[in-house]
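In the block that follows, a single chain appears as structure tokens, in the form predicted alone.
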Amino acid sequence: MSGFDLMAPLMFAGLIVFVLIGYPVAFSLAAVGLGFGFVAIELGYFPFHLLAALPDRVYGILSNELLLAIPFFTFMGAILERCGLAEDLLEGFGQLFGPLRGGLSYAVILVGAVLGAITGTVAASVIAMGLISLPAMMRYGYNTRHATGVIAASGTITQLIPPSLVLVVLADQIGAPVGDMYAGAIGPSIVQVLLFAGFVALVSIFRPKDVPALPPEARTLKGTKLAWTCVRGMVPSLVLIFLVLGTILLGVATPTEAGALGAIGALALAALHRRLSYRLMRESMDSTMRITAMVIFILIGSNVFSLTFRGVDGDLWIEGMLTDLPGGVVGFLVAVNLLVFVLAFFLDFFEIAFIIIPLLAPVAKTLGIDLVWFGVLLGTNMQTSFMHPPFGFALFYLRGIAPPSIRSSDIYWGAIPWVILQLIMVGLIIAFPELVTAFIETHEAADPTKVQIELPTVDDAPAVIEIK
């Protein structure tokens, strides 16, 4: 291999090796790109002027308006974490089913579905879920591996319901429709919840114990009481779910608008339930402003790293090592999804939508493969990334706020089964496509032998020109 062939591969390496020894992504990025940049231009690999391209795409990132539904989101899921509203929904669910066994975790899974239907944030729902339910579920009885297990879980489907902040960044990446990919996530956003609820089934037919219903004396909502508990609480959630999503998918808003109209639904509501505040404003403003900033230099450093990796033809390296894989499309996908799994383990998923998706949406383009379908394919695979050790965010959150009689590697094992479930329902979208494709509006293709063009008329002129 001549030293030009040498350079995607060593760029590559390069950034593992920052990556491994803890260096933040986002300058590591840079700093790869920008050093094997200069190098390649020092050897004339490609010309100085290349580079001179950074100033415009670091304006296109920040002049990007779909990237600013990441803030409002964020801002929705941090305002809707204080409000109140998991509360009302935990309370009322976790009553209605509370006569079951396993029925406060049946409660965390819908409210888990609902929160992600609303906030688009993963930390929200764990923390909110994780705040009121576990005492309870620690108070009944339930095994503790498995307590924490589902409200990590149930946390993280907020990854695949849209409006997720996963999928909003995944379109960025490979270039699809927003409202496209959301509704594209529908049917895996739904199956996914019958598979967390069927585990839940199956754990109270084989270990009852782990899972035993509220005694008769915790059941302390009946009838009308029990009907008006959830009816507030579901009321507020389905006009909030209404204004981000319903507005998408009916074309009335932008994500970005959406969004904005989100945020100032949550505010309605932390409102409604005399819980605005000054210091909530305060709290909810920095978190947006780290997580913003988090991403938008992540997006920076990966631009920078891409533009010198397509340099010396880093792009063709990939394509060409996963268009040659053995089993064609099954063999790329079943190798991609190894590869973003394996990554989870050391990124989180903004790192691996930044860095990996713009180098495997090209290739996946050139093998056929519908984007909409890939990019919700991979978003149901990086929900793995929030639940394994050792940077699944959403057991650090749990670990944040258990108590400290529940240990760390009880909230590890018990992460386990939900992570082969999210597997599971990663192989079901690949076998079952239709599960993607169903929920997406086709448009016809125009026939170009049928286009008439029409013309003024002048003198004898044919009005009308037809193409054949």
Given for the second form:
Amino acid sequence: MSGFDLMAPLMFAGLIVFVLIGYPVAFSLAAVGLGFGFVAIELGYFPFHLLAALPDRVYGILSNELLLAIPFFTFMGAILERCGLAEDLLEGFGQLFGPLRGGLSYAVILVGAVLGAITGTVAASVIAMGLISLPAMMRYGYNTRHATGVIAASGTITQLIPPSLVLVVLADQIGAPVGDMYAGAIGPSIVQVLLFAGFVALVSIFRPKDVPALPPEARTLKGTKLAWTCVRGMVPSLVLIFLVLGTILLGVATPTEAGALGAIGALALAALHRRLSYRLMRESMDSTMRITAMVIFILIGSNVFSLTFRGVDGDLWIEGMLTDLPGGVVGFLVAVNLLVFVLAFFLDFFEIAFIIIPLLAPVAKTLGIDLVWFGVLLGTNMQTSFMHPPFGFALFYLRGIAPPSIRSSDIYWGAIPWVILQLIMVGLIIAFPELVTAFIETHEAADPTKVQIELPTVDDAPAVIEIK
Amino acid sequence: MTILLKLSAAIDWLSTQVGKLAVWCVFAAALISAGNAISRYAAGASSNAWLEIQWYLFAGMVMLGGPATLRLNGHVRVDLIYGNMRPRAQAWLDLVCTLLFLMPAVGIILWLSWPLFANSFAIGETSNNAGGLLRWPVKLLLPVGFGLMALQGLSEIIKRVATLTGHREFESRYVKPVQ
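Coords for the form predicted in complex with its partner chain, given the form predicted alone:
First the chain shown before, then all remaining chains and molecules of the complex.
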């Protein structure tokens, strides 16, 4: 293939340029893939029938049962956002921890974790907490940057805590079982919550004025009334957590079905709160359909791209570059994490997951890296893509609902300590892989996801991977 | 131009209507999938047809919802540069890229995907799973979806041209889709 070596790098450069100019990513990807595909056919890289396999790949995506979890978790998040659960939780925990310095921050972190264990989408958490906690924090004199930072970060933690959408997508792209990814993410989630809480504790010691305790007159709920509010928030949450996470970990339901159960459960909860209406249903379904179509079209586009990219041996090119890095496995991990961190400044996690991860996963496999661990590691790192100024989604939502008196620059600066905490978490996972792996062994149970419909795979890329 | 704008409005209407179908696929799929889990656990009963219908609906969500999402400018962009462009420049970029990227790509996949459906229909292909479903309806969704996408692309082109020639107001509001 000498002489043609430029094709893959050229294609990669084309990808970067065409994605960056700002046309919808799905179509830019497909166009780059097809454009270079026809050139490659002309130059004799591969025969035309390789491209004819495209519809089969699209069909393969559409018949992938795991990807069905995307609309279900999105639907569930969209309903929860509108059903009043977060309000109950925040009110209860805010009052419970209020007397402590930093109490409202602890409440936000805890509620973020609970919401994270229920749903898989960041929007639901950040918007709810921003609407309820942010005004309260402002009223009682919290530092603006601290308040916005803790809300954005606690909303983002949803992406690490199972059942997270990021982990579903990563599992699909890496080829690891979702159940294992979920089990593996439990340890890091707990440590991440503790890291956040520890940071708040430090702030309350060293900069107590940033996180004042609630004044006595603000503690309106006491005794049984307070307990009742907490219970009213926690009981439905626990039921939902069991419905989703419990059924997955017990092996009763596939992650996809668990998402569906969760969505129906969320509807029931909305009915319980007397918020269930045609409008709520319609809005939730509407936004779910749009997100699903948007995400899957990116995946279709990236499949078109990768079909050609592999046809011109781009995978070998990437693999060669990444395996030759100094430092072997550690060098690879550092490079990959730096790459994802930097890309996260301007790409969303879906884009990273669908474009970059398929290029990295085979290399990780070649290097003998545990793929579940690798996936959780990347998932942790990808949290930062929600927190990067100025395009991070969590900040973006917060900006959307924060009062104008809060400056965007405060939101951006406020995010930085939390991004650092997330990066510390990435370091911890690399340093102590047991954080992830310890939880996987305990649950090697049957994974009903794997026994499903047989896809008529017409495997396209003329199996190129030969290791020299 | 007026005729073209009418055509564009008709296409937009069609995409919206088809999009409504896709919206209901969300709810139907969630109900069926939850029902599958419950019936398997509670009654030990499981049916391949019901398992398959859920991803048929998923395919419906994507292929029928894609064009409506395009109409709403809901396909995610990297707005590093785009976000700082003036509306006129954005309209130009959309016009050129829809012509050069979207239309050819969608057209080629549409053309390639027709045989997938036609073959399946001709042989009356059914699922390999016992009690599985006929395959051609879901395979038909590919050419239909990409066809509608091409139509919607045409409508977007008309709208951008109308905008740039002063026949239509600028409306290049792009809101990042919520995740």
